[in-house]
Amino acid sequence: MRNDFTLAELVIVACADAFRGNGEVLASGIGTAPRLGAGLAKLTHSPELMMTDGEAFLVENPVPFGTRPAAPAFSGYMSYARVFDIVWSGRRHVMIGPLQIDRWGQANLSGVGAYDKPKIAMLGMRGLPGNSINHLNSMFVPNHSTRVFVEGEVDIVGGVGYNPARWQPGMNRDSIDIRRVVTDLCVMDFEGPDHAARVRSLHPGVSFEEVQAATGFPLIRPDDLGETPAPTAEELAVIAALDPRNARASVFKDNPPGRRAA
């Protein structure tokens, strides 16, 4: 049993296990924990994973976080058109972090507060709805609470979600797949009946009951319910190669261990 990793290191290997079997795909993570999760998952189960550069190319390798190689080893020219056509094609995922997220995965970028007058205003839609309805989806949520996972809707619909009473006859929901949410205390997935919300692992020394008491739905608890892997030595590894600066050391307060303390 591995003790020696942090909260952020742990939540890391589960950002890149979102991104496995996904096939040749661009794996787009937003924010430290996310990103460094997909380049983690390029270079170790998933390398027909494809990365950018974060700027106008495809890249052989991830470019470690906060520095920049002098010579990356491009493999083909990403200019914005291109974005779009491989976010409308459906070959694309992104790991987001929204502001609150509810039982049936809409999620909010936003704002909170009403829409034409909210209390705290954020980044509007950017691409959500667009990539929501295309492509695979993931969110990292830093500090699980009943704030973000919302009892009832979240008050700005910006992330398409499995919401029935969202949804118009004739239209096709067949691109929805919301394929896993990674917290500070666990990994969740929308694949119980009617995409209800479960909990697929608990990170080490949480309990089921503190996750259902921090989110304001209802979970589901599969009889498997297991606890989240811890990283390998060779995860760690390859986690300090693309942060050589340790910028994971600032995803939570105080840089937490990644086994709680009983």
The other form holds:
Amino acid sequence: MRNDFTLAELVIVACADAFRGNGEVLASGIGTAPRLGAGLAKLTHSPELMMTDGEAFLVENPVPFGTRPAAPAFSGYMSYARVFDIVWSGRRHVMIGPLQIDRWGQANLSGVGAYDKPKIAMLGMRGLPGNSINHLNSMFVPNHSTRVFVEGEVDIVGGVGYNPARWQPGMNRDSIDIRRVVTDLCVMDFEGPDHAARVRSLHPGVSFEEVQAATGFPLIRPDDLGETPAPTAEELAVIAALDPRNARASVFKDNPPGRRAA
Amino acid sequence: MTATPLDKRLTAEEVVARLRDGMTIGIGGWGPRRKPMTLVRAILRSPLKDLTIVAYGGPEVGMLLAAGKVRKLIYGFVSMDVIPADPYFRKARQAGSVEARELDEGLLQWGLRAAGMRVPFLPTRTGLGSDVMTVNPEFRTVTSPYADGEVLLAMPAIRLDVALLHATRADRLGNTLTQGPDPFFDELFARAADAVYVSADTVEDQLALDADTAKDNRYERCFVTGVVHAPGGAHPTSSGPLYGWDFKALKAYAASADAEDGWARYRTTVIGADEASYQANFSGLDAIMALPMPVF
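What would the structure be for the form predicted in complex with its partner chain, given that what you showed me was the form predicted on its own?
To see the whole picture, the full complex is given below, headed by that same chain.
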């Protein structure tokens, strides 16, 4: 049994798996673990993914974190105007870290509390409404808790999901695909009946009951529920090359091991 | 008789003198990138008030909110990226002191495009099912007149009284170059506005360009009302490829919000009375122009 990996490395591999088999789409990982996950996916199982340098250019070799000895080789251009065009075409998969997520896969990046006077205001909706109705979306949650996975609807719906009350006849929801939610406890998806939330895999040493207790809505436990796959030596080497300064050590407080001490 | 040649040069103060209380003002750039900060600081030093600000917001939005200039804000986000949430934006939202019209980033683009195309709205799926529809209660849907019958959001045009933009180079006729990695949506702000004022790091008599460089001309001079020579005029935001954002300056701005009288002190000691004293706070123009572009 492998023990020599961190929880951050485990979730980076799980993030990478979300980008598996997506085809030629722009893979946008926002934040350390999603970005490393997208890069890992491209350098291992999904070389067809498209990716940017984090500014405005396409690269075929995912750029490592931090200062670089030389500018990367660009293979194309991806200004924000073109990002919007790609979004509306459906050829993208973005993984973000929202403030709140609900049982319908709806996401909130705007703030906590009432919209008119939120208790905590954050950035605004950014691209969530357009991303979520047009292309693949996944989420990363470093602190799995009932504060993030809320009991009712998220306070401000930016990213749309599978809540039937939000949709009228004639609105086209065919492209909505909330693919994966990767947390510090597990990997979830919305592949239950009528897009109900499921636990897809548990991180080593985590129980289903612990995940359910930290989630504000009921979760489905599949019969074949297994463990989130540990990183392979090859995956760990790719992650280390993409993150030479070990930014991944800051993904979780105290950088815990991937396998909990018994 | 010879016609008078075009000369659109103005000072930042002359631009602000043309603005009025209650105007709808679009601000170009994106977050901490290529914001017309010299023009924004001139507004901060003026008595203007009750503005509606339309932006992919960065520190300019936080500063205008802190200074009490903004009645209504139309935005997709307000963020400095390296400092994710602007503290004065957060304070204003949490106090409920600004009429906040939150949009998806792409909807903001769509609203500006509709205004530039002089149509009342553009249809899109984006926004449906989200709280964009509830926090913008005047938004309506439209049903496709074709066989599909699809119900779409009719994103209304966002017409601007004024757009304030920052360019890399400009000339006195109003020709501009917007260089750096990403032009963002300045051209849509320009086409959506009744009057457009562009600050630029350099202003020349007349641009004389090779074909490759001429491609960096993103909007036509017929849309440019005035040109302001503002070297270092995007600071503390970036003006690629000339200079990067000033992380230390952005951090100091954000930290000022921690103190009770933080904005008043920032306004006096940093924004100051004019651009020369402002730039002196950051070791002068040469130091600003030498700020490296960020790496991700």
